Structures are given as structure tokens and as C-alpha cells.
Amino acid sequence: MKKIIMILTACLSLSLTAAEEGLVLPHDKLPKLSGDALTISMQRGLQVYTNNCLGCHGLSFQRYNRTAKDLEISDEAMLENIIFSDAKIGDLMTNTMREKSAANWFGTAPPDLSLIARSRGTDWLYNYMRAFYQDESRPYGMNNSVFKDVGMPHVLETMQGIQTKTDKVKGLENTIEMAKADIAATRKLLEEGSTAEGLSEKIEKAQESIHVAEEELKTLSAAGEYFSLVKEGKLSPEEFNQSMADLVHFLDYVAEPIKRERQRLGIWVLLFILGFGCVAYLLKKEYWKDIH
């Protein structure tokens, strides 16, 4: 038992370390929905996807009719409002973009997004969609704080507008970069065999400075003060956040269409196991009541 506890503790420590190393900024959680509210959100997300994403990013494992059935959309409404090409209701949700041409335009061909919610996670996607900011050093004048130097242009600019990092965020990022430079320089001295005093303490102090700055960045993100608008889009920040949540809920559905049914059945399976366990325990007591 003690060994099992030690293994679980080690696994938990590794998970926490990985989460810290993979810090995403902004650092917001995808709003959780269920039932009819989730279905409606996924319907809106489907519309956002087909209007803005499907031209470059296909969903090669998903069919229009399966999507319509799962999201409670009639085939007629799907054909009239979602399918803008000559595709049929039973076709896969793909596009006609040529891979070589796309690679020339963007540096790499846009990936298929059928499984992106499973590979990246919904929180990562939610933050990524909202993390484009002005950066004149990039070819399209935009960068992304979640995926640095990403090749994807800001295709949702008309909806969101153009934003830039606030002065507080820039100052904290400079603090982090300076602390990382101090750590690298100090470690190099240690590797070279330097015996100067206070080197280990200097590294610890720099690491603490990074931790404090990252916590402040999380606080700014939660308060909606990570970015500031330079140019307004068609949607308010709140409306854009809602649209991105809808889009991510849709991508989460595409990544595992059976997920909601699996979770529904899972509850009944667990209840059955619980009930059967009680019956089995009572039966065991009855069999062994006369045996000491």
C-alpha cells in the first residue's frame, strides 16, 4: 500500500510539473456547459467553423449528416445554411485547398482539425483562438501568445478586431526574460566550475521572480487585462469570447462524437456496478454466515 501511495504521489508531482512547464497565457478556462445549452453552443460553433475555418482546415473524419443528427439540425437546414459548396449531405467535411499551395502561402499546410481538441485540449484551444495580438515583426503583422510565431494569419480579425498586450503584461514578460537570462548565465558559470559565492541563491531568486511574474500574468488574464483593443471588431470582447467557446465546444464534439452518449451510459454502468456490488456483498455474507 505504501508503495502504491509513493507511485501515485510521484505521478501527481510529474503532472503538476508538466502543467507548470506548459503554462498557457492567457490562462482562462473554457466555460463548461451541458444539456441543451451545450447543444445550442455546438450549433453556433458549427456555424462559426464553416464560415471562418473550413476553407483551410478540413474535418476529414466527420460527415455533414452525422453532424446534423448529433447537433439536432435537420438535413434541410444543414444544406441551406451550412453547406455552401456542391457537397452532398453525406459527404465528409473537407475542402478543396491544395496542400502544396497552402504550404507556399502559410509556410506549412493548415492541419486537419478533426482531433485537435483531443491532442491540444479544450482550454488550450479556447486561449489560442483569443490570443492573437499585434506584432509588426511577423509576416502578417500578428503573433499569438499561446503559440509563438504561429504561421496562421488572424482569420478572425473582423470578428475580434486587433489587440495588443498591455503595458503590465509587457513589463512582466520582460521580467521573466531577464530572470531566465540570469539563470542561463549562472548555470553556465557553475558548469565551468566557478566557485563564486551565492550562485545557487541567485538561481533560486530568479526562479522565484519568474513564478511571481507568471502568477501576476494569470491574475491579469482572469481580470481581462492581458490584452487591450487597438481596433474594434464586429463583436464585443464578451461576444467574441462566447463565439470562441462555441467553436471549441464544436471541435470537442468532432474529436469524439460519441462522447456525450458515452458519458450518459457511463452513469448507468456505474450505478449498475454499485447495485451489483451490494447484492454480491449480501450474497457473500449469506454464504459465509455459518463459517468461522
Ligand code: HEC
Second form
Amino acid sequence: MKKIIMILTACLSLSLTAAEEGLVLPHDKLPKLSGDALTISMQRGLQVYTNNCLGCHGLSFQRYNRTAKDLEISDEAMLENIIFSDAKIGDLMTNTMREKSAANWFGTAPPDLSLIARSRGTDWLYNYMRAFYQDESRPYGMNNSVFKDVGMPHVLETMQGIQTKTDKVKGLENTIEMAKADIAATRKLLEEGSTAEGLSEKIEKAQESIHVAEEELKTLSAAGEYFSLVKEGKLSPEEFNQSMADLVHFLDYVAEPIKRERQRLGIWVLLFILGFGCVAYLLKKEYWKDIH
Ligand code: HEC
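Let's compare: the form predicted alone is above, so bring in the form predicted in complex with the named molecule.
Let us now look at the entire complex, which starts with that chain.
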């Protein structure tokens, strides 16, 4: 009994910390694709990846020829269009960046992304890639609203351009900051034993205003009004979103190359069980016919 209570308390405190992590925006869902559309999207994603990411992030569990086979690309096309280094078709998709120097340049070494779609989830990745914004307080003038103070530069600037939080968003975030400061100050007064009137009401009111502001931020984000472009890139916002969906579909494939095969097989297995179930039932009926 004691053990069960301990486990339950642990679960509860875990979910509480998750709730306390706060609001992470944008919070969009990765568009779903299947069949040929998914294969084509993954092919485009592979291209975006090798052109923009592989230099820093290796995929150390993935070989070029396996990728070519799974994504229905011929070895020749792979060699001609995807592999720019002197890598061979059977090589692992890694780079030659040395971890120590990388850590010196960026503060943190760029991690291998073989399993990132599983550890972070595809929605998180889709939002992260679209969340770089202008922030003068950062060393390179950029930040990321999904991964705060990230060490990765905004490498897709030529594609996306530069975006900034809209004035409305900045205003709402200001309101939240002020309300939080209010709450902290009032709590301190209470802790010090102040008996002044209306302190707990003040806290409640501030919490309410945080809630309202957060709801408004979510609405703005869902309407695509969280950021606005201050410098245009080569792609329109819709094209850029699509390109990031391609990239994430590719990373999703890399994280579990057998996934599509598994799903395809799974349907046949289920159909077989269903068919065999029917046969077994008819057989049972036939056997018991004379006994009943
Ligand atoms: C110039 C080097 C560089 C390039 C190019 C680059 N990144 Fe990064 N990336 C980094 C660094 C450094 C970090 C670690 C940041 C940190 O932990 O603060 C990082 C972190 C990340 C993370 C977060 C990993 C985590 O800890 O969860 C993801 C996802 C990611 N990069 C994806 C990409 C993708 C996709 C591309 C290609 C469009 C790309 N990166 C291109 C340097 C780079």
C-alpha cells in the first residue's frame, strides 16, 4: 500500500512539473501524409537535411544506400544529387566535425539527430524548426521560442528570412511577466507575515490575468500571428512550413527506418487473423454440428 502511494505521489509531482514548464509556442501539429506523398516529402526532406544540417549534425545509424533504397531513390541519383562529400554510397551519413571544436564554437556540440524524432517527437521538431526569431539580447541576435537560448544558429535564414514576435505577442508576454513579478512580491509579503488586506485576492487576480494572456497567445499562435517577418527569405511562409514538414518527415523515417514496413505488414497480419478467425469459427461449427 505504502509503495502504491509513493508511486502515485511521484506520478503526480511529475505531471505537476510538466504543467509548470509553461507555455511553449508555436504549438502546431505536423501535417500528416501517407503513401507516395509521404515518400516524396521524405525525399525532399533528405535534400534539405544534407544541404543544411549534415555539416553539423551526423546521422550515425544511417547509411546512404539504405536511405536510397527506403526512399525509392536510385544509387546514381543519390550519388549525383545528395552526396557532395567524397563519401561512398555504403558509408554512414556522418560528418567530420570534431566534437571539441564544435563545443567551442557553439557552446554545445551539435547532437547526432538519428533518434531525435523519437526523443523529442515530430510535432516538437516541426515547431522548433519554425521558431527562430529576432532577439537582440542574444549574442547572435536570434533566439528560439520552443528551445529557449538554444546554441544553434538560425541556419535557414536564407530560406525563411527573419521573423520577430508581433507587438501583440510582446505586449501579452509583458503582461505575463508583470503579473508573475506581482505574484512573487505579494507571496513574499505573505511569507514575511504581512496581514495587509486583499493580498490573496491580488494573487488570484494576477493568476487570472496570466491565464487570459496565455489563452490569447495560444489563439494568436494558432492563427499564425505569433511571428511576423521582418526580412523575407527565398521561400514564402507556406513554402517554408512545407519544407520543414518535409524535413521532419525525413527525420521521422531516420528515427525508425522500419516503421513504414511494419505498418504495411501490420495490415496484412490483421487481415490474416481476421480471415483465419472466420475459418476457425466455421470449422468449429462444422465439428460440433452433430453433438448439439
Ligand atoms: C552550424 C551548425 C549547425 C547546423 C548547420 C544545424 N545545427 Fe542544429 N544544433 C546546433 C547546435 C550547436 C545545437 C545544440 C544547441 C544547444 O543544445 O543549445 C543544435 C541543436 C539542434 C536540435 C535540438 C537538439 C536537442 O537537444 O533536442 C535540433 C532538433 C537541431 N539542432 C536540428 C537541426 C536541423 C534539422 C538542422 C538543419 C536544418 C540543423 N540543426 C542545422 C548546430 C547546428
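Fair warning: this is a prediction, and the values are worked out from it, not measured in the lab. Heads up, when I say rigid core I mean the largest set of C-alphas that superpose within 1.5 Å between the two forms. Numbering follows the first chain given and starts at 1.
Remark: with the core as the superposition reference, the CA shift of residue 194 between these two forms reaches 2 Å or more. With the core held fixed, the Cα of residue 177 is displaced between these two forms by 2 Å or more. In a rigid-core overlay of the protein, residue 112 has its C-alpha displaced by under 2 Å between these two forms. Relative to the superposed rigid core, residue 284 shifts its CA by 6.6 Å between these two forms.
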